[in-house]
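In the form predicted on its own, a lone chain appears below as structure tokens.
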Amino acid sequence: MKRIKSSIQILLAAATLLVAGQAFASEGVDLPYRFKPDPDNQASVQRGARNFMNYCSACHSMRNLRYNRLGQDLGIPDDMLKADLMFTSDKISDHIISAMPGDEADAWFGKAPPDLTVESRYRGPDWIYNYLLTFYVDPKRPLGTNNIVLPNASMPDVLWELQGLQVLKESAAEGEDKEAEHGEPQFELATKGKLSPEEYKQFVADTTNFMVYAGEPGRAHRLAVGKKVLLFLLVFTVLAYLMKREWWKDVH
């Protein structure tokens, strides 16, 4: 009895570390956009993950994934991968370190960048779309935007010239209105970027869906080794009733 009642206890803490996790990662803030990771699109991934390099890994580290690794998972020969997507080290074995240091991180943001291998677990994969979907132009800060997801982030827009500089409209700037009817918030965009809305957003999913990845690298093996062993089990489970029903049928 003693043993059921710890196992509940346990199964309540889980869960409730679970919903807490969850919530801090939204800090209170409803996410406007949905979003679906979809970790096994290897192209997606492919590109989420030139997406990090040219304009992640200056700032932003992931100290737990290898070069190598990343093209061993993603299909990139080491040839491409050193040629592409390799900027602060020559070694394949190496881990994704940031060229930025530490101290003056610390003078020019307040906060030296975090590590985000593990950002997607963290903070969850809507998190980050959401994040790098609401940049919008505010000259009260000090680098002259903001984010809705993150107020008064130490983080520059640094997909500006992408996405385009947008701002709120005045409704949902008074915080009469800060989202339109299907939940999204009211953006207008003051200045056009490179990439269309649409396919701004298609960079950014993509970019999340290599989060996503690097959080757990070993996701797509541990998922083809259970479904094997659930039908090793599934099967284990017939010849065995067969071999019951075979050995006990003289004694029914």
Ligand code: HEC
The other form holds:
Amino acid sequence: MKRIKSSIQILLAAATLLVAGQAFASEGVDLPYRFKPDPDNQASVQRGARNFMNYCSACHSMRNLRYNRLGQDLGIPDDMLKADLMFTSDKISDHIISAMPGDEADAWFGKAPPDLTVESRYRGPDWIYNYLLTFYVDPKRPLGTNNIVLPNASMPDVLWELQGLQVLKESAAEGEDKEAEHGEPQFELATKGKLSPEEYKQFVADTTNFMVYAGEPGRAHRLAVGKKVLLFLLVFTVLAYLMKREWWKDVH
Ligand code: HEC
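Right, and the form predicted together with this ligand of this protein, after the form predicted on its own?
So here's everything in the complex, that chain up top.
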């Protein structure tokens, strides 16, 4: 009886944790855009690395990732790595550290840009994807822009030249709800960007895929080893079964 009671307690505790975890994950605003991360798409992750180094690494570091690890994992030769991706240092064994001094960043933005190595595990890929898609013009903010998923973000809309400048549609700006019926925010492109909306979404998807890779660089290796281990266990089970039959054959 005691045992049953404690099993029920354990089950209840597990259920509570699960519910609490989900509540935490969905904390804050709904995410208007859907995104399915694909860190196994090497071409996309490579493009994302280039995007990150060009548009983000001036402010954000990835302290737990080294350039040469990145090069090895993504199949980028050292000379290309140096020429195309390394702007803040020239030793390929260096960690990815932004050029921005912390104190000054505090003064400029009111908040230092956080390290982004494990951001994809902290916020989740779909949060990042939505964050980069939902900057909009807001004259009430010091930098003139705001963000749907991180309200009053102190990060400038650094990709505006690519995306263009979007404003919330009148109806959405007046009402509390900034989302249209089908879930996507009611934005209007006030100034066109260098990329079309589709191209910009691809740019953001690539950047997010790169950040998912950075959150767990060993993922591809883990999956490959995992498959081999499973295959081994399968073969071993068959062999063990055959051996067992052979050994017990005379006993029965
Ligand atoms: C000019 C400096 C600057 C650049 C360039 C920049 N950021 Fe930021 N970023 C910031 C600051 C400052 C914050 C802190 C915002 C806040 O919390 O209000 C931030 C916050 C973020 C966050 C949210 C962190 C969190 O969980 O709260 C993400 C994600 C992010 N940046 C991604 C990017 C990406 C991707 C790029 C490149 C496309 C980029 N940033 C370029 C300054 C910058």
